[in-house]
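Given next, in structure tokens, is a single chain: the form predicted on its own.
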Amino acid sequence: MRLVLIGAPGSGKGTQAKFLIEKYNIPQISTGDLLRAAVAAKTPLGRQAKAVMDAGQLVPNDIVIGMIRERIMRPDAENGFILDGYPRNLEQAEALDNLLTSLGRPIDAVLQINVDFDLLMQRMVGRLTCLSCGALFNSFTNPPAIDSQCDQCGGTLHHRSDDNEETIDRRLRVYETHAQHVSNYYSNKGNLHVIDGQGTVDDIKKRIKSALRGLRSSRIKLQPAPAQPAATPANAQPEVIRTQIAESLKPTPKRKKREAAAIKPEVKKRPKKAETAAKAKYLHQLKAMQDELKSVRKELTLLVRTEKKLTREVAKSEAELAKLTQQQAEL
């Protein structure tokens, strides 16, 4: 499945991405992660690409699709991919379609994750990403159970500089300025499925399972280019060509046998029922340990969000005794 997500800064593509890696079992590719990778590796692109980006300018479309083309080559992206974030113009959108056409890996849906702005900025002024795991978490609509520090690891929870009003409406303005290019182009092929990017993770999650049900994975079938025939000199005369059957090539009875006996059937190797049962064991008391977890976190989260209110209370309270104790003396 060959799968490209868009949508504005914040809008959970990231966190969407990993439950369609883990369905469809491909790869999620970025093009920052790329850049970054190929400049580390000192790859030919990557070497053009920090030129350009030493120089203050923006990476050119052709060494971003000719990284995303080494990308898709690889083995884990055979059955398909994941690109996030991209494209962001209907330049990109237009160069991508050429590539993925000439490969015969056309795109097969385009989800586009759509937010209402003032809850985008209220997502990522609140964004928490915990630096150990990198789960997220937000100060506003899901807050961690004890602040700065992650529930699942303990890890620390960091909160990006760029995060702030300013820098975030600007990033939402530029993109909006070139969305809407993106969204019509996709909308005219065909293949665009708007998603509400409201809700919960898991309410998210549903809509795109509804979006992508039923729909498989199209390839389209290069044809080789013809072979020219060898040019055939004017007063060249026609090939005669002789055909004989050599007396030590007929079939003899003997020969026959050896024949038949050198053709094995194939045997089906069928998988052990031992190992079968064993690992729908393993499967059956991990997913057991799975949910057991995931209610003592809850349970835990609970306890600690309990604990805080009755620190609170019991603060007041003793503020209260103080304050009796203190006109008491007075009388």
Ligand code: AMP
Given for the second form:
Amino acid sequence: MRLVLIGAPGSGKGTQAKFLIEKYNIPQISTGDLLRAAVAAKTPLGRQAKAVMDAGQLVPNDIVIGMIRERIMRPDAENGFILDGYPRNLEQAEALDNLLTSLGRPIDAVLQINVDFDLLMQRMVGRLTCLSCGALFNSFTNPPAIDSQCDQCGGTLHHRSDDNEETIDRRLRVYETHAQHVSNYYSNKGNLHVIDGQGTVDDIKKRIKSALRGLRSSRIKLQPAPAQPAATPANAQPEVIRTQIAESLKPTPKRKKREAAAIKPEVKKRPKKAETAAKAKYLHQLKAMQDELKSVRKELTLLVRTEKKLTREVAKSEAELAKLTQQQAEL
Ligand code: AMP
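Counterpart to the form predicted on its own, namely the form predicted in complex with the named molecule:
The next block holds the full complex; its first chain is the one shown before.
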């Protein structure tokens, strides 16, 4: 199965990719992860990409396209893959199609996860990733039990350097510039599924599952062009013939409606910088209030425990007093 996940940064592509990996037994290919690995390894490409990534801009197409081509050609992607964070613009989408067409392995479905801007900002500002197991937390909505420590494996939690207000703002603006073109491109091809990305992780998972229900992976048969009789399979010009089109790819009225919705702007009208700053301030206040609530809850638990203990002791003393009073009366 060859799937493409598109959506704004922070829309939950990485989170949802995790269950798709298991469902289809295929690798997740995230250009963001590949680039971050190159930055960490300080390769020439990584050094080139770092400044662009820190600025929240897109790494040049030729670098990313070359990187994705090399990754897709690896044996573990033979039976499919989940692309996360690629394509980011029309040129990348077309380059991907050219590559997959030449391999006879077209995209089976494109899942576009839509989330409101307000929620995206909160998700990303608070996003924490475990460096050991990749588990995701959020300091506002899903905080770990112990600060900076993974609940699942005890690993260190990391906050991405580009998940700060200013860079997020730029990344979202960059996303908006290209998103509609990419969305329209796949909508016209008829393999776009628009998913409402709001709700719990499980809600969104269910929506994705239902969008993919009945979908079969399709292959394209490559044949040598008849005009070149002397050509050997190795140097033949491939003529592409679609041999199998999944039934579910045929546009149904429901699907057409969903795709029409995709034509609408994906991210709500962007607030101005002042509003973004106000939001950041609000998020910090919210975090402080949540911390305070946590400590008040802790104190309350302690007080309730003490109250219970004292009530037990009072009851015991009263019983003893009653016993003594009775003994006294008998004397
Ligand atoms: P992500 O983890 O997908 O949010 O990507 C982090 C950063 O890596 C982005 O802000 C870009 O600078 C860069 N990046 C990731 N994927 C691409 C892509 N397909 N094209 C260009 N730049 C990318």
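Between two forms, the rigid core is defined as the largest C-alpha subset superposing within 1.5 Å. Please read these numbers as outputs of a predicted model, since none were measured by experiment. Numbering follows the first chain given and starts at 1.
Put the two forms on the same core and the Cα of G154 is off by 2 Å or more between these two forms.
Here K308 counts as shifted, since its C-alpha moves by at least 2 Å between these two forms after the core is aligned. Relative to the superposed core, N25 shifts its CA atom by less than 2 Å between these two forms.
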